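Shown here is one chain on its own, the form predicted on its own, set out as structure tokens.
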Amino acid sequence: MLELLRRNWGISALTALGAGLLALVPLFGSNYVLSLFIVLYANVALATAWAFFSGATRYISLATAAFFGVGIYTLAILHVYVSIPLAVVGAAIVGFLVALVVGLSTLRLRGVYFVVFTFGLTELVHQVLNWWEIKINKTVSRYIFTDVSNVNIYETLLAVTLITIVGSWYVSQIRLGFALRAIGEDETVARHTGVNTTRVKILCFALSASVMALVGAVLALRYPYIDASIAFNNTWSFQVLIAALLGGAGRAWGPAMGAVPLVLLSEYLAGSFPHHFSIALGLCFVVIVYFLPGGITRLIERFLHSLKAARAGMGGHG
């Protein structure tokens, strides 16, 4: 890894540089700030590890909701016996292995078959979930006891999106990563040239799952309770896939530029128009999939690109 980061240490140094400036935010910003860059953080940490897997694979997941909101309620079930930092560690290991036993039993779907059936898991853990807690708990919400500030959870969240983003890069810089790209090529080409395409599916749906688990666990924090509703919230899935779609799922900083923008128009509308979100939300979609089927990662590229050819020519003609 540090000779890729050596090979790249352009862009290294702008990251680090930009962290650095993001992790001074908390000095500067009031609470309103903080509220919207930890909102921010969680998309685009979502946002990549769907990319991650999805994005490369084709494999088109709507179970983001469906982690997240298993990263919520292991957080509230552990954080009574156990301290925060190990509830929140314990949130992603969950998802890392309840993604385990979906991906063995769902991987082996393809196409629309697959989407439909990662939405479908979403609304069944909804649906068992609520039950439980009316049948078994006698109640419908639990609540979260923590004295943890805003800072930290900037910072926790700040540190988790650096670390799925730089993650997302390194394995498409490795072998990992070219069998992921393979797999969403065609797979049974991969599965001929050696690639274990199960063994590379299941665990980087694992890894991804577990990332949103642990965004989940952590903007937990926030709720002084949940409740199914709260925690399975299949807008997390669509925002989510929208975000990485407009960015570019295909570049690991594709999804953080599609989170970003996203983000900020939904902080508007969700402010403005707060009874027509969904219907914005459904109508970005569609312009997405019309207007941008690359991203806008595709877009910057043409640009540059063209840039590049119309400085070569000014050279030449000179």
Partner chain sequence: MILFEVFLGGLLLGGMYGLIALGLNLQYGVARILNLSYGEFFMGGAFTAFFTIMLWKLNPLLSLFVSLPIAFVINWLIYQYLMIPLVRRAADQDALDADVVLVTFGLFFVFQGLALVNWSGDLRGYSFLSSPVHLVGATVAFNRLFAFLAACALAFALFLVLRYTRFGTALRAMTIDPVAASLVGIDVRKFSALAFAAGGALAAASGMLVSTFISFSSTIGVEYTLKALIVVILAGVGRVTGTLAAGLVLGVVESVGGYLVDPQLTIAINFGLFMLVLLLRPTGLFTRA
Contents of the next structure:
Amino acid sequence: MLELLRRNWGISALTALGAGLLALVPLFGSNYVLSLFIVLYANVALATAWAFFSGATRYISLATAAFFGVGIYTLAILHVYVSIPLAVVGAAIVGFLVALVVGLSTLRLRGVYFVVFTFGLTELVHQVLNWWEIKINKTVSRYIFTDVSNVNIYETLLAVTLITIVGSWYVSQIRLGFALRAIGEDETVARHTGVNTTRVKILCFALSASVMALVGAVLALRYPYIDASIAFNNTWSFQVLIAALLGGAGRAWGPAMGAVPLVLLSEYLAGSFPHHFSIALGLCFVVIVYFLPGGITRLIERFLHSLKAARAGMGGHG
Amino acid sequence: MILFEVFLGGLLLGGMYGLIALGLNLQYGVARILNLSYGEFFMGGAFTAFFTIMLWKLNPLLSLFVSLPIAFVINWLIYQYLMIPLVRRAADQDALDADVVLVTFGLFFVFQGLALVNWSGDLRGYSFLSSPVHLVGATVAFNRLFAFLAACALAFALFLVLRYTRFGTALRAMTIDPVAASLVGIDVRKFSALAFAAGGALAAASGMLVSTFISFSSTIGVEYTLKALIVVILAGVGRVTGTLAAGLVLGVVESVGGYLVDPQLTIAINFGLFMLVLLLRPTGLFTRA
Amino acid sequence: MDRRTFVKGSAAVVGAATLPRTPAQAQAAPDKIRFGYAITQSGPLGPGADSTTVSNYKLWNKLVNDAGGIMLKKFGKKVPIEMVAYDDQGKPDELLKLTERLIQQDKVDMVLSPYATHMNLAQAPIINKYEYPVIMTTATTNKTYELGPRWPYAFWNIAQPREASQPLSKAIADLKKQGKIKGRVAAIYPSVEYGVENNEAFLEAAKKDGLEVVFNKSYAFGASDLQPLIREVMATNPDAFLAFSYPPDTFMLTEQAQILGFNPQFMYVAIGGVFPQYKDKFGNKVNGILVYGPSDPKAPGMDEYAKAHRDLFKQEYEPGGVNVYAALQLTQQAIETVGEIDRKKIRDVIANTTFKTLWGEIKYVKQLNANPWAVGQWQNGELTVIYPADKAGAKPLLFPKPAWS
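Show the form predicted in complex with its partner chain, please, because up to now only the form predicted on its own has appeared in this conversation.
Full assembly next; the chain just shown is listed first.
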């Protein structure tokens, strides 16, 4: 780890500085700014966690909402009995365990079959949980009354987001990351070169799911009221997928490059075209695909590349 | 006796599932484009039928003369001018899929938004063939029976086209291996465009038929895209004729299971069955292993 | 009178605190009163929000400004209003963020209610934190009875589960007492909060009233076929049938009951039963069906409201949305009583006044509308209001429901 830090001291220092500045936002920002950042962080963390597994292995998952919802429900159930931080950690653990079980049974599916299976999983969990609540508790709603402040939620989500990005980057630099990418390129070849593909896939799938559950649990601290349709709202799955594809799912910082502009864009559109929001957003998607091929990451990389080339060129002449 | 009627109802419901999925399987199986705006053409077909009967007081079946050509042309244009550039520039299938998901998701937003602005978001429904039909002691709704028969007829017609025409042979060849198909002189792009357009027209037709017994609004599309996708995956991508059969299985299990276990679990049973099949046969029910 | 009640919405404020009329002071009047709302426009809830809520916000905006605006006594002049609108996409996080944006960035004078129970509940803590009075026009939950003290700035306008269910139970019990009915009740409900809570509230009332509930099951919301369930209901031979349903199921089960020839003498469907589209689809077969959350089309001012709605949107109004318009009317009355934008005072006037609105008299007790229209019935092809029976405008129950013809 230290070795890695030393090799990338520039970017590490920049990240630490950025994180320090972001942590100070609550001192200056209004509650609106905090709310906006909270939504931003949630999207970035989810998209990064999604791409950590799905981007590298190319197993496109639509189960984000399922794990997100598991986190919300775990918090809603636990916060009555234990302290809030414990309930939040509990949510991450439950998310991890659920993903282990799911992973064991599903990761032999590939391509579109896996995609639609994970979508079905979200719906199934939603339906069964709803059924359970009605049969056992005679209600489908739960109330979460806490006095956690916006500032606490802000700082927690900032920490979660940073840890997710840095963790995702760290893993990409070690053996586990190489194994993940090998699976994405060709699973059979990976297996023949001695990668225990099943263990790698399930471990990473569960890690990614635990972040999703964690984010759900933290966000749920702001909802006084939840039910299954809020917790398992599958627009989260699509939104995260699109943010990651837009940014570029191949790098640790790629999904953030998609999620941030997407959240800001919808913030702008929701205000400027409240009655034509979906038309405007749809047109933006289409425009992005045709004019920004390869996502925003590729754009940035190309820019950096040309910068480097220009510098090299100048050095040559000087 | 009730059980028989429930079974029959499930069969009709399954016909509907098969019906809505036929076009998607044509688009995804043959043209290899996963069109997330598929359901918007379903919605368009339903609205055209609604306006035909409620505004112009005509038989809603006549609406097909309007909605089918429009859906066909729009889908052909989508393939020709939006998809082909993506196909051309894509490095591999994964890259193409990512682009296609983004673009068709964008189109879904645009079409739904346009429908919301122009047709408002009100829930719509009309009565057409809403009379009981008695079959061997059981009662079914005429409109559901009609949609079921139409689904069977369409699936059969599709089967004949695929089996016995030059066009159909080309499509089947492309489903199995697009590269080989182009090597033997099949104009893959042209036939893909036609299959894609025909799939969109089928979506509109199914929207018209389903709207006779299910109420709908401008945001209904995505729900049917996803329903159709489940059926397509269950049947096996590209298994156009297996689509109806997969739909029937889903419908019967959902109805009978819901009746025997708990009506609240119908949707859960539906997804549970789908997932179970996938785990046992990872590429669908009607594919050759 | 009609025109005045409707357009100005300020007639006869009973029992309002009468403030001394202060002459226009040196302080200048605001050039606008700004109302903000974040509501679902895209996503599955968009359609409902549009026809019930947003249409009334737009209509009210136009009519108030056509009349010159809202009278602010303190400045002695009418001030036009302006709407700031956002799309929350049906997501609670978006709603929270946009509500903060309305209050902190846009600095709106008043906030209007979002759409659907869970969104209203999500917003409640914020509007209370900033002390913005909001009348919730599409929120019902059993919890409202406890939430009043927690959220003093939230007002609940529509019939809550108990208010909506008790009159049904009582009506069946009365018919049973008169020997017109055996009192065998079948109730079904979708697997959503509204359905579950209304069903629970009904079961409670039915137990107290000594009714025999012969069938009680939930079904998956979004089901594509309810025929098997209706068959099961028919097998228990009930004489009263209640469905605490959502719009798509309301339509579907009405059609499938006809196909199966299921003819209960007493039939209730919940949300969607008041829609003009429901009547358009089923014609006179709707006669005798009881529905949730109606409004009285014969109420003073309704003809003009209907016409104005038709002129602006080229279609009929949604009767379930009249309570939204009423909430806007009483907000205007409260502002005019206070005479300036002082949200604390406006909140107190809303809490302590009996208002005359298009939706009848509205008076909040512990912030809960004390006597909202709960149950209506289609009679002779027209929507009528039935319960609460003691409310002005209520019609007698039509019994039995005519068989499907």
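Numbering follows the first chain given and starts at 1. We call the rigid core the largest set of C-alpha positions that still match within 1.5 Å between the two forms. All values derive from a computational prediction rather than experimental measurement.
Annotation for residue 307: C-alpha shift of 2 angstroms or more between the two forms, rigid core superposed.
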